[in-house]
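Presented below, as structure tokens, is a lone chain in the form predicted on its own.
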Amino acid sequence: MDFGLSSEQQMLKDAVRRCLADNCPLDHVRARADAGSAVSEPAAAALHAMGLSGLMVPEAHGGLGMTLLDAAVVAEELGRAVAPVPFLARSVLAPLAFVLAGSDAQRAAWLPAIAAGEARFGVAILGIVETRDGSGVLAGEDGLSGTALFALDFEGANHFIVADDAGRLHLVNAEANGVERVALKTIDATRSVGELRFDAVPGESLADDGGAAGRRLRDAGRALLAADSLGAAEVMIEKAVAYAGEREQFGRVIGSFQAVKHMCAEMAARHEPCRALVWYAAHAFDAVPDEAALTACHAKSHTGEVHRFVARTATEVHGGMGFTDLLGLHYWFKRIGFDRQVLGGPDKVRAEAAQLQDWAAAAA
């Protein structure tokens, strides 16, 4: 039995890689970061032309109707290219929200618009994972009030999917009265995040399912962040091995020194098992939903730790050069750091995994 990607998924992977090589080289990523924007319109337009805006939109609503594993294949390539494009929230989590919790009318109204690139969604569901700094969103008779932290794909969004404190999802127009949008800067200049502040904002609620759809979005987001990290770490290993084969010290390439060999080998040995873990987490979301939350926790926490090691070690192999903007290694380093923390860092996610397996009591 073949447990690898299907031929169609491999073709998707290759097509996205070629598209990003043509439209989003490192110099372009650097230019966008220098301009203060986390969105590359040319790269986003090229991916939209491939139909990726409708990747998770059912065929009946004008999309491709693909699975989360297909989305993970794309996310891995985006991580390889450190592509500054809105994908996680806009192309995956937002359409999933309507598929999981939208009414027939909501699906008919919004899913075709997402596939066409007309409805540009951000997603704010961090409150399902944790609350801090007095944040939280309350849904009352007057609408939504409170603060939603770390809305993903914030730049350019004209609508948001927001989770309230009960985990229920709401659709909010970005221009609605009472909405204050605050762009945030993180270590990763290739990702757009922001804060949403609500003061009696009218919102359109999705299904009252006790927060089940929100938790499913959290699981999908974690699996895709792990996939993105997988691609970023793979590039860092490749660059470290290539540099070790070129850089000379004492008349020898540094890759001939045993210490450097061990560093490169350990990165590869720790990284490679992550691939199956991430692929299975994405596969389980659709095929084995009872395991989705746990496998997403495993993938997110493990890649968070392993790829932090890879990021540090690859930078060390490059020596002083690794800290310069000339190589651009820091873009992958910071991307991995972002992926590690968003929607729960390793400690938080491992604690959830323990609770799911009845190994620990739920937090009060």
Given for the second form:
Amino acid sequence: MDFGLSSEQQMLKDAVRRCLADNCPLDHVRARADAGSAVSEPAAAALHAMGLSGLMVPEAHGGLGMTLLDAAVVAEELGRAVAPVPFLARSVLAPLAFVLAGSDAQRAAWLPAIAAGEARFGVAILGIVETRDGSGVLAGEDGLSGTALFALDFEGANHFIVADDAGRLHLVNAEANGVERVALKTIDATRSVGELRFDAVPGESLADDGGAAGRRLRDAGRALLAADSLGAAEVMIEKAVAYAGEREQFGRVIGSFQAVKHMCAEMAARHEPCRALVWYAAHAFDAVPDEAALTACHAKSHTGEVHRFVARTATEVHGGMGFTDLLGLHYWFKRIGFDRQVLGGPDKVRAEAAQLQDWAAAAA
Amino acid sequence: MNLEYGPEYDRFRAEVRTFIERHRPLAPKAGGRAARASSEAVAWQTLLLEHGYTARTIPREYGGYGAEPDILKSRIIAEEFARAGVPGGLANQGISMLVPTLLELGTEEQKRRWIAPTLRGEIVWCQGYSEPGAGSDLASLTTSAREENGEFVVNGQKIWTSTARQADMIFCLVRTEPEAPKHAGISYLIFPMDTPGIEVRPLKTMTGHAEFNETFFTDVRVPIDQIVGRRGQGWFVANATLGHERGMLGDPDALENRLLALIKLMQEERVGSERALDNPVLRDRLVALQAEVAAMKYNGMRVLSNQLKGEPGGMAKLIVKLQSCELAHQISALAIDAMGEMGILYDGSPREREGGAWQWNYMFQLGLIIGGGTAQIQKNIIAERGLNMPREPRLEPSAATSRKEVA
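Previous: the form predicted on its own; requested now: the form predicted in complex with its partner chain:
Once more the chain from above appears, this time first in line as the rest of the complex follows.
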């Protein structure tokens, strides 16, 4: 019995942290944001050199064949560093899609290319969760038509995995005829999303499994967004505590005032159990499949709520400085905001959790 | 991440399950809040002691089972009894707080005399710590014990002495060295509750019941050897037991069981033809609490793993009392809301649900948020020990002295 990270996972965590400290300091994050790009080439290259592009690619196809908990460890570090690096779609969900629903030929064609960093995927599965603004993708005889919103890791993607309205996954070349790509700007400058408009686009379908693979991608995505949020929130708490230990008012460091101390204690107290919940959700994805969907919902919704509290409270502890651009605290604030909303906000995810337990009829 | 306990433990779990199934008819109805165990509960306790399902690691010469400490086996026992809805061993203040203290700091004579009958439920203890003027600042307590003719003479008042009316004995913090600094002037005494000069008055609380008492001491004479640890060492002795109390208030199985009871209530309670669970707002709150209970459950597994590796519990442990008590309170709050108007029925009213237990819990759990180290004290501990934040500056020495004089 050992509830926690293995020594290998701890080493992976430390290695990613060192890599990002060297290649992705806050000044660099800011420079990329100012340049309007959510992709840091040096950081992405350094992580690729560590083999992370093939993290979820089976060893038989040239990858590391790791688990979602390993990916969660990486996601947490990316959140800590507010790293503008494509990861969730490109290195986790896309290879998972092929593992779960790819034919032998598709796997052989695409998994090695993902591990090599040549096939750079974005993933658009929001349609599995909800439709907005008339979005939706129909797969007909003449190909894909319609609109897919919130394609993740949009910038720099040369291919996309897209879920149609029946939940089936399709592979689309970004340059294919009839594909229009429109970047969406969000609060979070460190990640890129976009919308895909299809007009009779020839796609290559993955297995018709009744939407099972798509739901697995959704669960994995939720667990990893929660892991990203975990890392970002932890940094915000650390920064708040450090600031409260330095900043003096009324002749004392403000961290000695109980009003401030208790804000920090509340953040820590609410945040700490999130770590065990996120680890369990990621672990369950591979090891306890029956619980994977529900724990992914719990991890996503609970971190969404707790880390919204952490983001605003840590900002408040910094006083006026927290509100400025000078400290860059807002990069973490916004990263947490992104993690909360994407693939279903807390209310939406809780409604799904209720359905999973037959507590409520499925929404129409 | 390895959640398997291993074959040895799987066998042990099977043994515990078999025991529970075989003996279930003998189990007393509920865990029993009664201070003095019923004859049924005493018989159950004796059976559990024989099999090592309570007081497992306490040496045999003191009435325990004498097993090697094994955190996983203790955990399995707790899990299986909770899962089966069968009460485990007695968990009163004598067993949870005094016994560990005696084991750590008592004399051989004290251990032999007190531990076994306490474990068997024959001796009921109460705790004399808090005073009207010494709550969070417990070390400022003023109940005095002056030495006179080979005895301590105790004068003063304690509050929050639950079970004082039923108790045979009290473990009590008193000031024996009035000239010493406040933490160094305290001693830990144990004495019978029928000693002349003790008066117990029930303390009625917001629940309408008197779960606590006030206990008054007027020239109560205690033999000088009825002390645990040395004179002036009582603060250290007491802190050994406060740790046990905080552990007691954060039980993940208890939270899970409260949540299951809430789910059941929301499936059964109806508004018109709709279940409470069909109300999307209530359902949303239920799922939010379920997520938080899950987080506390896995957090508990993480703390357990750290213990197994001999690592400190760290932040994951420091936050348990604060978070668990608040969460338990929120679970009761939702139950009351799910019952609507019916949620306020109490005190044996017609149409009352579950004996008014949800309202009682809602109120009593607020007491638990305050007791055993208030939420605010917990936050200080989290900030100072967990986050290394600075302490509140001390009062000027002159102010501190004048306060002591008043005391």
